[in-house]
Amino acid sequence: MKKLIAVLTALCLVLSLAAAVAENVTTIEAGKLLYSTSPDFPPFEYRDDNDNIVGIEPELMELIAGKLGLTAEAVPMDFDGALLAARVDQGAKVDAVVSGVTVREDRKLIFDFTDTYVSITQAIVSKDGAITEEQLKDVNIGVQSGTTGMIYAEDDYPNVTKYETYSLAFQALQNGQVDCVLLDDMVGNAYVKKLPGLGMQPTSYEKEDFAFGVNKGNTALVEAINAALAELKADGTVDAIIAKYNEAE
């Protein structure tokens, strides 16, 4: 019993700090929470048979935006473009990146991160998952541009082909034009599961974290969103969107 009540405090405390964060809350457009995102990337955000923009970061957003009061809306495009959309010093666009963003370093210094969500690590899919780590210096390898498997890939290995989306780098794998896509865990489980003949072997790259890139400088957001995020962590939300997503892919 004391331990539930102490759960139920925490919540009622978290509750409360999401509806005074919200008030000082301010986005590109009134009412909107708009956010880019590249939806090739199964299952954070990916299109379904009826052309809808769903996964696991799309619905967290919309129960987010929905404890702020505000509309969650995304605005789709490819990966670099999604990244540019929300920098405030291009001219943002959006509010917040919302496309399985790694927390970086380097990013840190053109968005505010919320807090962490999930973790992820690379890893290498080829046909019948054959390709191991130790083989990737002599393969081609196919990359989405942007990315830390990007990122990784050029700076650790000499044959590396970038594309503006991961739909077109499984087709180039599909097509014999590149021996294995280095990418999220997983997202590249996703994919195995889609397409016939692929599978998956794991690398020794560090952990991720996945996070949403805020506009810069935009505090009251990132504390509302963190706020927001919180509750849906504790109630268990978050863990059960994941999950959900994971199966259906």
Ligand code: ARG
Second form
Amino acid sequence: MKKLIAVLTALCLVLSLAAAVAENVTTIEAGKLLYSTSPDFPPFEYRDDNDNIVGIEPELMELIAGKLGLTAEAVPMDFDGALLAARVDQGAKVDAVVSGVTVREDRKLIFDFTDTYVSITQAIVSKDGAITEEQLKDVNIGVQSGTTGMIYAEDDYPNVTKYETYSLAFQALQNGQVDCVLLDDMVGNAYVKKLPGLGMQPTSYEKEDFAFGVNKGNTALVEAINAALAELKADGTVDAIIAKYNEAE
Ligand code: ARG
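So that was the form predicted alone. Now I'd like the form predicted together with the named molecule, please.
Up next: the whole complex, starting with the chain shown before.
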């Protein structure tokens, strides 16, 4: 009985905490949680056959916003644009960038990141998966502009071609304009499943953690999203959503 009371008390505390945090939240458009996203990034965000933006992150955002009494709304653009749109120093048009964003020290200066919810590493997608990390110095590497894949490739290798979207990068790979695409492994895997004749090789780049990049200074929103995310992690929803889209793609 004592234990039960303790558990119930703890539960009430958590519930009222989440509610209290949500009450202080202000967003750019009242009642909405606007987020920028580059929907070329399956299974995280992509367009389905009806052109709707779907995936792990849109589904998470819908659930998180719901817990905060808000309606989530995706604002699609390329990745560079998505980062820019959530920057307070650039006149933020959205409350957060939700676009498979890797937490990095330089990005922490621009955004207030939420807790992370998944990790990836960079991988190399090429025809038949023939290109290995040792060969990257001798080939033309396709990347999406503004991504960690771009940053690593430009730091370490001589021939890098930037594309606004991964859709364009993979078209270039299929046309033979680049020899490989360097990108997040879960996403590389989704493209390998979707497009014929491609394969993937690992790299030795360090692990990257994804989080949502909230407007710098909007602490109430970060805390509210973290509270909601913690609930979705604790009850297994986050893992279930990731598993669902990994199978679908
Ligand atoms: N995780 C990488 C980064 O943060 C790539 C993200 C690209 N996202 C996208 N939706 N295309 O730089």
